[in-house]
Amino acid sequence: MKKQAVGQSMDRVDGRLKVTGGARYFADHQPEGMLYAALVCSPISSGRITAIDATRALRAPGVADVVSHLNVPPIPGYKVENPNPKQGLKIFYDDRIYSNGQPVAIVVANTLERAVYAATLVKVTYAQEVHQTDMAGSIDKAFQNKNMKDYQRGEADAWKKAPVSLEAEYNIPIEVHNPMELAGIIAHWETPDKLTLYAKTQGVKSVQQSLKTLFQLPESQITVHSQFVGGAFGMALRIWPMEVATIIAARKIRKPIKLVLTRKDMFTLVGYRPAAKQRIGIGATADGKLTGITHEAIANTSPYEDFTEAIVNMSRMMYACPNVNTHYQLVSLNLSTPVWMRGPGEATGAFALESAIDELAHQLHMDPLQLRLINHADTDPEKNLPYSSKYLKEAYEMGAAKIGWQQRSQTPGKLEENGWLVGYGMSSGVFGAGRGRATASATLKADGSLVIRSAAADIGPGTATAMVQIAADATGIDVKKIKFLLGESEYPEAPRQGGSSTVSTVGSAVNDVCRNLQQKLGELATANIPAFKDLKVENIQHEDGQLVAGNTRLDYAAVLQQQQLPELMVTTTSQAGDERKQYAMYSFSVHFTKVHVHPATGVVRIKHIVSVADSGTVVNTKTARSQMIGGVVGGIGMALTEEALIDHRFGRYVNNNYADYHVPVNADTPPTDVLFINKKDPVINPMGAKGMGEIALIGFAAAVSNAVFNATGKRVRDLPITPDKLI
């Protein structure tokens, strides 16, 4: 038999493309024509314009045209009865200024340098009214929608009876999606009815609906390229209002036209972590048992967008508490809106919620991570249901005894190396571990090779590789014949790539399509070839990529062979049963962190990092380790330096470029260990495979708010920890 695919440490299958300049990203592309568009940004962040006067960038050399409301052609989705105010900012529809930043206008010209230096020449003038950019202003505004159901089990504030029990606030700033390719889009209208597109997005079907509806096409007029994604992290799960911009222009000027966005326009034009201020009540007996948890959440969002995601969810259904209740508000800001960012939602309450469950532990005078076993849910509390598998205890003991957690001291500020102060800490991590519905295609070429096909993104976890595994074990064909193609709008239906559910779901879909291709050759071997006549299709072997029928072995291709077809394409949907309804299914992850914090300066380095995660199969253990790693740098910075600034008095950011904003580099990601679990679910899909990408980060900042306060004894509730803070 074949060594298993699945597991294995391969290599990317376009990591070579993607080293040698390759691969093709969606500014890469040059159709026959194409112009260059600059967006023409407010400098005000409410109001409304005056008077737009073009004059002069018109009459500027290369121009072809700027677009605005005063001269946009007809969008059909544009026309609704009652339109709802809090249905997305739509693009050039009136003279309305909702934040600084939005687009007023898109300059279209033969060269990109050209399209920039006539933007500079568009005079927009303005009425500029009071807008409010500070949520502390507008907490008495707060509100909630119709998905924001409060949530209550047992008493309400159970916490506050409790023998030992805490109170504190916990904030997090904007946090902004930084991905090193910029964000953008090149549109063309090949006729006045048929659309093509080279997008950066998350998926290509996703784009495709959209569109169709906001200009009334059939779904076969519209055509999206995204095979290749330089990093996204959630900002590119939806088409954004300056993607329209440039559609819009592109069906006016009738040519296709390319737009990429500017790092500083990446701040307010592709969504961003929305601020977050947390109150979490918690109580316990004096032997830790959890008595009460009360977790609030007010997040900023946008003014024509009620953005919400699963801020309070974690303190749900991570411990065993009888009494937990949550709420969770909006405050409307004069801000773009928010998007989900890595760890949707979760990440934030996870810093709340673990680091209240670390000053829990310090006022009992108890090892955290001996306060979270005490606490251990062994059923979903919230559910009540049987987890389809959980091993955080183990996740527990594997990473404790990684980073040499007995080395700890439970009294803050007693170790120390080298003149620096020495601290650990430690969190939880979960996310619901997901399986939707995808469809995938299967062709067995008669020289034996086999391509797959399904629209699902890559936005770099290596998904191409990953289906190639999986169809290498159901299968028995050598990875090396097996293509697995993507970012195709024409492909058969997948999800867009987030919420840790590509493996599950697009992987499901390739398993199935793969076991149907057995089937299908099976039937053709038994009704054509005399060695297989006598034998029925489900008592058919499958190995190493051959029919088996006793001593009688059959490569896939010389059935084809046999029977002159050139191919043999088969395509299947598979989606999740009713197990969702028999268990709780969640990805786990445990953090450890070893921090120096220098005394006198309050510098912060973290020296070294443990992350177990518990999800499932790996299907392969190199890409996953790198999507652990990647988590823990995006963690680093949540912690430690990222924190976008607004000058309220004019609602700007004011670090909107890679020299102020801070994130992560090199010198601040120390060693660091991922250890999996590796244990199958059996319940969730055939691969047994969970959601690892969003866990990777979810509960980190907590773990390294933890280990400076252990090495301190200063407690920082807001995000990031900085040197002032600490001083």
Given for the second form:
Amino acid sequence: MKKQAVGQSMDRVDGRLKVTGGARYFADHQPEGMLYAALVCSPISSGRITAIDATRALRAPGVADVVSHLNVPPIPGYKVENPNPKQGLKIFYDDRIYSNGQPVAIVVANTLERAVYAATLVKVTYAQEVHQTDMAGSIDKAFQNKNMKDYQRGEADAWKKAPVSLEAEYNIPIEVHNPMELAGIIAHWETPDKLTLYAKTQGVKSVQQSLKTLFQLPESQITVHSQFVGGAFGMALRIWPMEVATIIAARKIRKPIKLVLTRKDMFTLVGYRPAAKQRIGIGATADGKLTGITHEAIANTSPYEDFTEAIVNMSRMMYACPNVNTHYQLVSLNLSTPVWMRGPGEATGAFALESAIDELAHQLHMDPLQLRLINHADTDPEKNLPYSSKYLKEAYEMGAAKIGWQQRSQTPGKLEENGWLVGYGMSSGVFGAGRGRATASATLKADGSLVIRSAAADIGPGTATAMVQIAADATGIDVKKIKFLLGESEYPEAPRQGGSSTVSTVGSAVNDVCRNLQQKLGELATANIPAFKDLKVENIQHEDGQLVAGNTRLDYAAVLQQQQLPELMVTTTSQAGDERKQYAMYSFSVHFTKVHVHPATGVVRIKHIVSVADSGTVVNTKTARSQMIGGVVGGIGMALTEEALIDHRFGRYVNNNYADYHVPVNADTPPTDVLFINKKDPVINPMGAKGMGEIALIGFAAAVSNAVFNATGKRVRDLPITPDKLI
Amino acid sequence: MNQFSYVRPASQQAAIDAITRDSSARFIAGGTNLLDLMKNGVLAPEKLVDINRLPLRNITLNNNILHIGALTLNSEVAAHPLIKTHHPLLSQALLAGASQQLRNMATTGGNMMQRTRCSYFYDTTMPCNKRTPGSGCGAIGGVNRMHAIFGASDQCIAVHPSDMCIALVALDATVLVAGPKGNRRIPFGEFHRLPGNTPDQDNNLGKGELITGIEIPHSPFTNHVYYLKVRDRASYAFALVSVAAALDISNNTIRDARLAMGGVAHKPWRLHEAEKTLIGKTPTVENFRIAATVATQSARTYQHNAFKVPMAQNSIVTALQKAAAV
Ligand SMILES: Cc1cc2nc3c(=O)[nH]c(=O)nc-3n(C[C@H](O)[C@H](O)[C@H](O)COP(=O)(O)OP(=O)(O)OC[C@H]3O[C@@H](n4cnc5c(N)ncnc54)[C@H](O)[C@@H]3O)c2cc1C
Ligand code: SF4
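For comparison with the form predicted alone, please write out the form predicted in complex with the partner chain.
Full assembly next; the chain just shown is listed first.
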């Protein structure tokens, strides 16, 4: 038998393409006759457009057109009676401005430089109205919608009666999606009712779905290509107004058009992690048994959509606590709509909860690891279900040993190295382990190679590589002979890549389609091949890409060759069953950090990181490790450096570039040990793999702020922890 | 970006002529700042005069005076043996700035001439007296965490962003200038200006004048020097505050001292009074604290940058400790 492929540290199947420039991202495509677009964006934050004068722009060299609400061609999907403002921003629909940076026109020219220059010549006049971009100024207008149910288990606010308790407020600022690859799209109407797109997306099918209604086209008339994505982290889970603007312009001008956003536009046009103000009340008995948790959160959204996420959910289920209540509200600000950003709401919530646990441990004079162990949930306290698998205690133990947790001083400010204060901190993270529905096709070729297709995405984690490994184990065919193709809307249906569920969902479809392929091969063999003729399909074994019956072995390829079949294709849809009603399924992470804090300058340097993942079977230890490190780097940004600053007088971002919005650089990123529990989840899916993308970041910021407290005795509850906050 | 013409003269005189003839013309050296300003629409020169052909890329030592040509790259200066031996403070300051990629493009003259990083200056939809005199100062009453605590005016509270210049002002460098009216020398401390009522003028370089190089006199500051830069991330960020500290210590007594700060004023901020408190003293933390207190006496803060005063004091003490190795 071949060595199992799942669990190996296999190189990425597209690694060579990526490092040699062979991978073609959306912007690398160049349909014949393509034009370039630049956006004209609003400098006001609320009001109306009173006039657009494009005369000079239209006269500038190379300009094809300037499209705005004044000359937009009819958009079938826009013809909705009484447009509900909560439907999302309809680009170029009317003269309304909801937020600063909202596109008001798109300029198209035959070179990028000409488009960008002409965009500066478009004169737009506005009637300005009062705007609000500051959450503090709008807290009294916080609201809940019907998806935001309060939660209560046991008694509300029970923490107030606890012998040891605390209440604290935690704030995170807006964090902006800043992957290396800028967002955008190439839109090409091949005929008036046939649209081809090169997109940056986490789901080609979802792009198709969104546009189907807007342009009232059948799915088959919309083709979306997105084979490579240069980092998305949630920003490409939906289609944005700037993409629709490009498609509209391409329809009007009847030429393919490419739009690539500027870095500045990334702050306003592709979502962001919303700002959140959270309050936690937490109480315990003197020996550390939690008696009550109250978690309240207010986050911002846009004027035209309610963006909600799972900010307060971790508090409901992480610890065995009899009394828990949560409350979550939104504040509508004159900003664009937020979107999921890695770890999404759970990461926001985990910062508050896992900081509060640390604060409580300090009050109890107890090791925070000990406090977590005392309150470990053996069954899911929210759903009242057993876990499909949970190795959190082992994860705590592994992480503590690796970082040298015993060196931590319970009293803050006691350790020093070379003039720097030393602190240790930890936190936990949790994220639902999902499994959706996906379809895959498997095509076996007469040369023995296998091609599997599914309209999945790879926004970076190495999806194709993992799928090849899963298919190799399911079929026994060597990894080198298997290809997994993704990112094309013509492929079988797969959900968007998000919520750490691709391996679980698409991987299951790959596994199942391979099993069906084997079944089909068995059927062919028993029907037509003499050596297998008298056998039942169930009695045929499969090994190393061969059919086996007693001493007879036949290559899969030979089955096709003998039948003179060029190929054999099978398509299978796979989804979760009832098991999701019987078990609570979660991935868990544990983060440990050792930090240095300079006592004079307030500078924080993370010296060592240990992150442990309980994510079931690890399909590929190499890509999984990278996945965890990537999440940790995002967490370093959340903890120490990232904050989008708005001048509320103008409602405008002031640090909207890579120099002033600080994503962590290599020098901020210390040695990171990634450890895996790597034990198969017996329930969730055939591979036993839970998700990993989100837990890598969830909780991480608290591990840093807890370490900073341990180093200095100063508790920073407002992220990021910049030097000024420790002076 | 607007359309512009581009010339690349081979001689200094031709470069000066080219710039003098055309009021909106600009020299371009590494382009690392100028191009960003043009892309943002802050500057729209109709002509670029590329000076990279001029023979101004050199580092020499004559009669104990170190000469650096204006086109010498930041990375070359930082790594040069003469600089590392005679003026290690300058090497440290350069290496604290930007990134290696930028330092490989950025020139000595361009670094001195770089504009402030004030966000309002870069955003043409915002008020800014430096960009558009009379339009108001966006930073006053706005986001001003990065802004000045010394020498600002009610017209402008921007800071000069350079690290290199902080070392140069501490080392008493001289700026060598050639212009339509001939050559002149400007002491480094008088090169950059305070904003006053003319925040649009960063420095005292006249119309048509070209920086040809700088000179650094012989200095005793080869052992006890330290450039401390406090910033929001470990690398590739502008200073919240920075301190260039240089001490000449013998027999446990400070013979001479230099202190300058970055990130705190519209010009590289030399701390003469604080230096005086150190001379003749022993290098102790107590004496450094006295210097730090004197250094920050004239500080004035705005809504978001009050932290810079204690940060400046602590950083002065830390930099002096590092320099003195105590
Ligand atoms: C992202 C980023 C981060 C940075 N971080 C730092 C940092 O941390 N610390 C730091 O100190 N700097 C930093 N810098 C700034 C960098 O040091 C400057 O951009 C660089 O030094 C400018 O040099 P240059 O040769 O590219 O100038 P250019 O961009 O070519 O020119 C800048 C200006 O100087 C004028 N000029 C150039 N040469 C001469 C001359 N010989 N005589 C007269 N005028 C001249 C030009 O006309 C222009 O107005 C950063 C820059 C960027 C983009
Ligand atoms: S501080 Fe100076 S540069 Fe900044 S906005 Fe005010 S005037 Fe402009």
